[in-house]
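Consider the single chain below, provided in structure tokens and representing the form predicted alone.
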Amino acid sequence: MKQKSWDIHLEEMMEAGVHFGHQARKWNPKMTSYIFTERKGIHILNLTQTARFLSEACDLLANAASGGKQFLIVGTKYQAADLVASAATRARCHYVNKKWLGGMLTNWSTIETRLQRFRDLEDKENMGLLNQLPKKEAANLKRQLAQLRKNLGGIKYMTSLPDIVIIIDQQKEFTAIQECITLGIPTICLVDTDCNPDLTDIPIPANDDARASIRWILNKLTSAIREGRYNSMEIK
């Protein structure tokens, strides 16, 4: 697929404060040619960067979309929770949005184990079977469906280990990034101020905190991977 501009307008993301680092004084080095100036304290993000390294990872996922990949997105702040469930359904990709637990990557195997639990205890849900059991076993097991779902329920149909995983705060989510690495799954990150642009494959340079930053990166990184998903199926 030809690169192209993804709409990438530097006038839109000032409007999102998609500029705004943090303090400078808890600053990374290794960001410096991200960062443009400071400002009454605070790191200003060079907005030019984070538009070449957006449109690098829109080009990325339309192509991996096109090829049938599958995505993860990982961002359980609570500023970013909501809206990474929302981009990841509407681009139908798997999302953790409340907590990553520890292997869920190099773990593979007991992370399915517990999916399959927990499609199974949905289906007797569904057909009404758990009512059909003695209230204390019912409530138990309806107590461990409420656990599953707040912690799988965006990996629900996830039946193998996704090709790129999409993440929002680096910091928050360096278990995440550290099982990527041992794994050798391509990652594409928000990184801000604070944050080690080393440790992903595709590092964008941004506001991680703001919900308007975050939903506008999120917006064209999943329109990208709708975008590629509609190729697909128009050359088909």
The other form holds:
Amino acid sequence: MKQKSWDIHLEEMMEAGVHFGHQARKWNPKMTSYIFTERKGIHILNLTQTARFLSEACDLLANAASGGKQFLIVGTKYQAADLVASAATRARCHYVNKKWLGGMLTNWSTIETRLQRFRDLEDKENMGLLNQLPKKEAANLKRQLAQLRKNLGGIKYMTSLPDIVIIIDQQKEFTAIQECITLGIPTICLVDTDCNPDLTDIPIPANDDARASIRWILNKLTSAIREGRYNSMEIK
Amino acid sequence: MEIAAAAMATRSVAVSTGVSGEGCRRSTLGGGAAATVLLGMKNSRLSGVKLASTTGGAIIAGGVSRVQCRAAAVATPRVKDNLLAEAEQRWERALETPLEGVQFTYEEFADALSKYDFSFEIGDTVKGIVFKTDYNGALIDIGAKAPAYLPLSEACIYKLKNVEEMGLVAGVEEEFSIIRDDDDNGRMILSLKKLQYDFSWERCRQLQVDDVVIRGKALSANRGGVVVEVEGLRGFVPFSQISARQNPEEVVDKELPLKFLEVDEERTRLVLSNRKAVAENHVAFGIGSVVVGTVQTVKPYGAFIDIGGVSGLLHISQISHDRLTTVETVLSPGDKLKVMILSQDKERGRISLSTKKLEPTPGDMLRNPALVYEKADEMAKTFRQRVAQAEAAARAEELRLQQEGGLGLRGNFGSTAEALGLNELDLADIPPAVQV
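Switching conditions: you have the form predicted alone, so give me the form predicted together with the partner chain.
The complete assembly is shown below, putting the previous chain first.
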């Protein structure tokens, strides 16, 4: 099933600081097999395993993309927020980079209603109808629109549940992981030394704190998605 | 509808099994266990759903068989199932063949580890890019494990409401210094203050060398002087250095022109002078003019008189024609008197004063200072006249000499006797030296 080898170089990874874990006393013992050693009170992750898992994840994504599947990238940390948005727009996936609303997937029907409202408001704004209303109503609607844009901006075009979900920080996006497990959606997750690798389907042991590391991994994953889509277009 | 039902079914299973296991995958309680075993611990959702068709039916009271059928029909979303299965397989494969397709070896990684180790000590200066500002500070990416934090209180010497006032918005790259290392999250605390202090000291040194007048606001007065703020640093102006026209207490909260006296970074000493800055304005004193002054301090060799903001020295020999032993007998601090300016040294800001010339009769300063005060102007006028006369005479002499010289009498400067005026001297009246 392996199509090609992804460009995963050791120097790039170390340059981005992917191998750094959290402080030694804050670890999750389930990560023992992924940890290489401890240095200066910080755990170092085993990059060979990172590379392996990353290539598997990329293959999975490429296959799914060529099959026309939908993806969702979730990352609400300060460091990740804008990276997630840019990566997702590049790869044409959905994304959540502000707060993950509870029930976004499990309560999809309600979220769909909200998305409908979002679309309506946007249409109204584009047509200029909002300016014809009295000031207070217009202000209210504009505020609603702003809120919707902030929270649901990334999933504006989502019509049904995504097929694969990519999560940046497992500790932070715990609700998202739980929802995916409940619904049976496969997840690819960046796990750091304080996360639980059993919760996710394909863990990628990596540093989830540093921007460079998040950016690098997202680049790899999104390039895999784009490859898959491109291949599918070629085939057609 | 259907998805909701299936979701509800799975959720019920999840709830029940969640209690039994911890974070590990759902292990079923029975039924469909065969499928679970085949795939290891994973993918128990499959079996879980099948199980739920009975329990879910029990929970949804009424219409049991209908729900069962529906649940069973949509129990296994085919698409997701495949994907999930594929994901599981890949995971297994990655665990079993750890080095397949990996482009570097374990040993290479181990070796390279030391090369890419970062170490930031407290006091280091690092370059960082700001990527987020919040109300209490800014998050900065410095290439370490985690981004570092710059709190508002450490952003600037002056008080700020928001780090953006310092020009720190997302995307700006700047140098920071590390003040605290590595709290629990691997975050370091940065500071800009230290660097700014260094700059301020450097600027103060420059200003001292250039002898520039700057304005500083007085913050408070304490014993000995006034504390002012200049270039963000706190400097001290001793009482003696405050231009005497202003009362030191009144000066607080006002801006004064100041000049640097002492800039010492190691001992964090910054001493300024108001008097020196103000003195610049008073260079236009004419020699020979009379001014009113107040005695500032009395020294063994004379007294310092403050005139119009600058202090001049009244030497002990210049006070009176009569010789004095101590200055204190005549003058004490706070005395008002008129003095005449003898000479002025603009470069060093020194002014030499005299009251000798102002005495109508020699010795008056000692006996009757008030008289001197009154007569001061007259005496000064007389003095000036005499000075003018002397000057005129000197100029005339010079002219004459020039004329004579112009007639080509190079070697002949006139007889010595003529120069000494011996010819006009009348020696007739002089009594003989020795009694005959």
